[in-house]
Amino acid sequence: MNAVAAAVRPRSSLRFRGRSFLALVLAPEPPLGDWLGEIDNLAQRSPGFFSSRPVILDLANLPVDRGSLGALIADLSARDVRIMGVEGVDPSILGPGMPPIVSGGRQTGNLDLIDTAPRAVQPVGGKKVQGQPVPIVPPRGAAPAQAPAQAQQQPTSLLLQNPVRSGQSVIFPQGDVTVLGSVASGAEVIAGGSVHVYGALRGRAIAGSVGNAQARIFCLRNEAELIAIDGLYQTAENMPAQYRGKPIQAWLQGDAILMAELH
């Protein structure tokens, strides 16, 4: 009897967790060559840069058929970019195999900055990655704290005491993140808001990830791989020797990456 019993048992139900992560937006442009090209640029100068990392991939700016974005999502695969989504296309020609359409990606506002007054500054040129990281979820150990008036708030800020070491990543899309200590050749920083590395940054610092032209980047010795501010990126062999090896701030002016030595 009780052998029936189990067998006739219902089953649980289903249980389902939400879970979110941080995605890179690639929005192409024509010429699609000379973009393509770009890609492999960065790709050349920061390796590992599109590592495991999801793409998302914004076609509104390219008009494409079910021929031609498939064309693309295998040169992209051949570079070791992922596509986990597209947005900004007729969903009629996505065929058996293309990635999902994706939507609602949230970009968060401008953060308060410290007002600090460049030196000697220095235009640095830059080159769009187009389209703006999705800010998705906080990392591992961001939890939102308790605010007072009865109501849960997540932290604008990520204090890390120890250096940041080769192959690790840092994402912290809620605000800025300060490095007491340094960022390790082959490691990369990457903020919603600015970078604070006390300590030589050696590897890469992506401050603005979320959409914020005014984030900044500071370090009290540069020797970055790469570094980014708001989707645009210069890498270290056009940056200027002078800001080599030296406290710097940079911040984004237009389409132009400034920087100025920190005294």
The other form holds:
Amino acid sequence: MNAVAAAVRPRSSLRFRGRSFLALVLAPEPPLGDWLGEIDNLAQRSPGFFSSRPVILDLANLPVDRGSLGALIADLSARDVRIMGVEGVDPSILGPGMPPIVSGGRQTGNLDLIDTAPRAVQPVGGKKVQGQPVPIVPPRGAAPAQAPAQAQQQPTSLLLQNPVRSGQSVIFPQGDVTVLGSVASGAEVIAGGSVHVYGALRGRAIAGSVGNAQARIFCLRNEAELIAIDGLYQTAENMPAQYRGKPIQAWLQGDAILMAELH
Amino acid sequence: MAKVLVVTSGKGGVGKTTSTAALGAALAQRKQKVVVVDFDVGLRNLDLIMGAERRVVYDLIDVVQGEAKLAQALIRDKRLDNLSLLPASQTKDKDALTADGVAKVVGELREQFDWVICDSPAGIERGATLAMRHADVAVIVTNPEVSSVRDSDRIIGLLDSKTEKAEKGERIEKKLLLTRYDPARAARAEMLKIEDVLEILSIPLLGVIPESQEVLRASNLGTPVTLASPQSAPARAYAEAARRLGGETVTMSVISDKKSLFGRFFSRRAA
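Alt. form predicted together with its partner chain, vs. the form predicted on its own above:
In what comes next, the whole complex appears, and the chain from above leads the way.
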């Protein structure tokens, strides 16, 4: 699930922002009766497992028509599974009142199912205890706990040793992007975290793209066409003239992008 | 060891074909075996600039499609023995240019010549990517003007991703050829300065070709400017660039046509 950042005119109180959320994707397999039985089993082991989770229904492997889809959604809703979107079907089979079609989801690795029954509710998100990362997701059955280990080793910053050329687009929602060189006019760097440019920023820098108001933009020379932080953007035309061509940082304060020279 | 060189720019009209012809002739004058290849299928021009338009029988597409042998399509220059032209087709569909076919032709040319100079079409479409595909060296032709510089930057990005060398994880050698440069206008901030362009593109400079009437005159004569008027400023600048391509170290300077003493004394009339 990944939504694209959108933005609005400055000074408008209406503000659209793109955000990525992790959703659970359920892919029903025929025969449907058995599959629903599995859901029941899971619900029995972990009561309330689905209650606070956004769920996407992936129907690529299940031949459905409008009637059977309606019945499936009703069956799931009777089990407290609320469907927020449907993937992998022709939009025409969706009737009124059904969840919308979603697409463009990205794989995040298998989300192992948490067995919450034997213990208290586990915090979701890696809280550290005694300096040791808690495995968020306990292994299911005999499967080794590889998934959480991998998730924690994923890099949270991206280093680019070469200039970003016009027409290139660097997208790194996982964290900061550092460019050792310039970002050319017509190039863009989109980071979930901050953008650091050790050179001239002549293209676009978009920081905090997945909803991070703390993200900042740094560059040794500001000639940016556009900068954006957390969905708020500013074009070159609206940038204060005294910061053009200077080493600057930019950050967000409320609904305003602020800039300061770096010394 | 043959070198494949692509002359490219992204933007049209900046002097790719002129530079291909001039560099090709300059290298040939230095006793290298050179072939210039026109990749601009449908808008062929290199034959005109080389003055060979009346001798074209077969073309690159014919060779790619196996309709003609390479030897039949190559046109030997009348002025320089060791300079040949492989013309583009003006009539055939540009989709006839296939990746495999181009690879085969470039491979054969490598065996016969010291330098294979590919004149890329403008744009970033298939023709341009096929022309750069097998290159060892890229000469990026840029005018001192913002749109040309941005397009060159785009092409450099493609050179770093879409060429055979880039896909093997190697880096293609890239050199900047700044054409139509006018020091006086740059000083008046009417065009970008050499330093500005170098700073934006951050690739090494191969040469600076001054803006000159001689280039247009040579084009209309169908002679590379390095042959048409070897003493002119652009011809000398191209000759120096060719020496740098050959690995020589030549001090970089903007060559200008020397005005006569009187010309300098009486250049402006007082009101």
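As the structure is a computational prediction, the values presented were derived from the model and not from experiment. Positions refer to the first chain, counted from 1. Just so we're on the same page, rigid core means the largest C-alpha set that superposes within 1.5 Å between forms.
The Cα position of Gly88 differs by 2 Å or more between the two forms after fitting on the rigid core.
If you fit the rigid core between the two forms, you'll see the Cα of Arg165 move by less than 2 angstroms.
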